[in-house]
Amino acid sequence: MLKFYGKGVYGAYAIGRASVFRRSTAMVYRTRITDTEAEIRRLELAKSRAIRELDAIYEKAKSEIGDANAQIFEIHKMMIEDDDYNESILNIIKTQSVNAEFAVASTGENFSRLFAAMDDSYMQARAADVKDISNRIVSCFVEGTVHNNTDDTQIILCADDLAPSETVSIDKSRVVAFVTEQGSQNSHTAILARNMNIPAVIGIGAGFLAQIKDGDLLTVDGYSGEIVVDPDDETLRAVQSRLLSDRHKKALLQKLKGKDNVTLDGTHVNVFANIGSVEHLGAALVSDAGGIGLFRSEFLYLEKSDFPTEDEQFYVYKKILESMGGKKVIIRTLDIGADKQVDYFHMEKEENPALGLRAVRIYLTRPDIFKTQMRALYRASVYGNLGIMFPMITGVRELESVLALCKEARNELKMSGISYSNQIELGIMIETPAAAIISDLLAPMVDFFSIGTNDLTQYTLACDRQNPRVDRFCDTHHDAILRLIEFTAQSAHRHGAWVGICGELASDVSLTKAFLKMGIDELSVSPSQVLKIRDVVRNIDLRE
């Protein structure tokens, strides 16, 4: 009996037999070519080919995790039309007179050690993306990829890595999980498995899949990344304990719909679900979540070539207010910058965009961006209860310009004769300690605040949340991140605001007793931990 460990991304048991994921990409042998205006030919082919699979590979993702977390496809296409990209290949066909599949995977192999090398851990990630086109390309023009599956029905798949592409092709009716050796919890391929619930565990390290063959039996437990290869009896019943018992907590979840989220001894507190798209309304409603916490509006950027127009975003908005059907939506305004970048923006690379111009300070050097976002809002306001927070404030000063430019966007609505809802709550994220300090100059202002545990942890410990190699550094429960959010909770009630937590935090259940007693008034979790978070609500005594 082996043991191993690595990071679980999401939290399920599984057992099953091990197969080893193979990639079958034939050796691509140099080969001295004398017509290259006929190699680039076949080039472009292959690249056609690659788009097509790509284009089929996306529409799969969309119908299974929605179309904001299949984006990554989109993004792939458009690396594979990337003008530095092609003129590398190009280059190494003209000027070595070598065949195309050859020029594509040293591309493919330059630009994914160019971008490891990098200080920037989302550059870091990319290179796993675009080892993954080049490899696509690469196998139109040979045998692609296959997988080694044993004839078992339950396989827990087992790879060095998996780009997201594959991933997403997983076939869900036989593989009950996966573990990889590489990874980190804030990749692609870690983001897919959690939106698939498929239980997973990446990061164990070099040297797994030397010790496993397929068909070994193997345990996965995604809650605490343990592995255990040919385990004995006793640890294979406690495991199958473990896995019957999720699942019957999880069907008796089920019978908390329609209960109210209060307290034993009295005590109401709202759960909300965080969503990203139009796609998650049904999970967040077959849930039964109270509202939505947490729409993330910059994910209708991220999936368009060009800025939205006031008329897309108004459409988007007014259909999740009407489908919530008169429950509270609160729609973060546009959080772009850090790891979440967009082209058409054309934002100046930086050194360290985490503390760079992202999110309110985009809006503070563009206002023509916020305000056609902010037009659009008002406009849908009519249609439901929403609520508006604003990302990433740090000061009383940008705060009141935020407010200067939402009230310019009443104003042109106005002249246009458009009505909009008196009735909308404004609030903003507690992101940073600097917003956490001054959260009593700041309560005055708003109607309420939402606690971004994710970004605080960040900045508060001063751990990149993209880089898996200050993980162990990232106390989450650190008591500087605690009395932050004690101090902005208190800070809120006393200036008659409300306040909700909708980072991480919200759904770690180690802690729901000492946020409702710090005072908070809402968590906005998953759709998936909704239910979760209302049973532990419903056994929490206060008095106690």
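Worth saying up front: this structure is predicted, and the values here are computed from it rather than measured. Residue numbers count along the first chain shown, from 1. First, how it differs from the form predicted together with phosphoenolpyruvate.
- Rigid-part membership between the two forms: D265 and L399 are grouped together, as judged by which of the two superpositions better fits each C-alpha.
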Second form
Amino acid sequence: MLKFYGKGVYGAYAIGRASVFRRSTAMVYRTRITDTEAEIRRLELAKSRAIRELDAIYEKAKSEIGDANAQIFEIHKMMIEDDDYNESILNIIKTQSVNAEFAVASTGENFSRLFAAMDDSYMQARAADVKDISNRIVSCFVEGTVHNNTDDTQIILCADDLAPSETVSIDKSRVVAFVTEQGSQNSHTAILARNMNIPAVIGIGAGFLAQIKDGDLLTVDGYSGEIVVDPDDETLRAVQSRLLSDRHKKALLQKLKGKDNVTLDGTHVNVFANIGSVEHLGAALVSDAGGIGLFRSEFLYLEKSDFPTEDEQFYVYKKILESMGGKKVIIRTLDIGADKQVDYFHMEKEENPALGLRAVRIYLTRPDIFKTQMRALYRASVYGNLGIMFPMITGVRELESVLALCKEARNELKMSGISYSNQIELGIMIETPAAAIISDLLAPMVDFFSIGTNDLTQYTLACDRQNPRVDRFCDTHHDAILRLIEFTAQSAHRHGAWVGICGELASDVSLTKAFLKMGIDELSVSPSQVLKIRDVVRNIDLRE
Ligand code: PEP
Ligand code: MG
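Next block: the form predicted together with phosphoenolpyruvate, after the form predicted on its own:
What follows is the whole complex; the chain from before opens it.
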């Protein structure tokens, strides 16, 4: 029995036989040629074959994992037509008088190395894509295929890495898990695995494949990332029992996928997901969330050792919007301060940071930080259905100033000729008692409210949410909180705005009916709670 550990990117268990993934890419030999024009014609032929293959893969992927996720193959097509990429191939053919497949393979290697060395994790993940398209073009000269080779019904596909097109192309009817030596959380393969509900463990490290062979029995724990090769009886029984109870729990709720969040009397409510990073997108999609109700953008800053650039942010927001394929995505602007401190902001130490320079107060004292984020958001807005909300608002003047900064950011983009959507909804979090009490004044200024019950509770009840000693004084069902929520909902509706709850109270099912009676339009909860809430909503009768 051997154990290996990697990073689980989709939580589930699997038991099956190893199938070591082998590529049929033929060796690419460097051959000297004399007729460069003929070589370029061969290249064009191979490229058009590759594009036809990608069209077919795109159609297959679209039916399996949805249009938004299948978009990567449209991007691959665009990459094949990329000017720099093609210039490099032609240059190698012409200047070195070599065969086209060699020029494609070297360009793939060079570009992939270039991407892998970049600081930006999004660009790093593109290294696999450029290799993938180059291998595809090369295989179109030699007609290579992707295959796996075991007759066992339950396959655990083990690979050094899996390119997105390989993940989609393989016959997954027998694949119960993916295990890869390399791979990053951000790679499309990880996202695709999550969206296909296939447990996947990545990043086990080099040497894993050398220690397994086709047909070895494996157990995969997609939660902890543990892989056991040749498990003993006790391990096998333990994984088997965890697998069954996990499936049972999920199966009960899976039946609700695709169903509406509608009460017995016909009232609809949006059930959205809260996420903190791109890595959680898969979970949100798998949970069948109607949208993203809260993306805590400050995690982008918390993960870094310096300010994320406008471009870095743009790529993240764009990715979220594209992955959600037209569903609403509400990105909350930076909520730094209080418990979320970032060294490179060099904030002075405060006696009561939760009452100190936090969120919107930082925007107004350091507007450049906020405007960088707003420009990135506006730029990304053309890629989906974006809503932006501002945290920690306490007053009308403050909101006016924030909106003025937004206008400045838009003007800066206009001056540079950069387009943005004019359909973006702007909203605010209602998470201070002040904001709730003047919600009737704030509502005409925005498209929506999202109630942050975590902070609303701490500030209303004067209970530090970080202090476990005041936990027992922190009654989340306190009438003061419920009244503030109800008044906020009334204010929103009176002025044509919609209102949601994105704090933890949104998943407190003992309050779901009360919230719906108050007229709450959206509940945004962690992805794992989406179907649970749907289940509860569908059993509520507001006439009772
Ligand atoms: C809230 O305060 O309820 C909220 C959703 O924001 P956070 O928990 O990130 O402060
Ligand atoms: Mg909050």
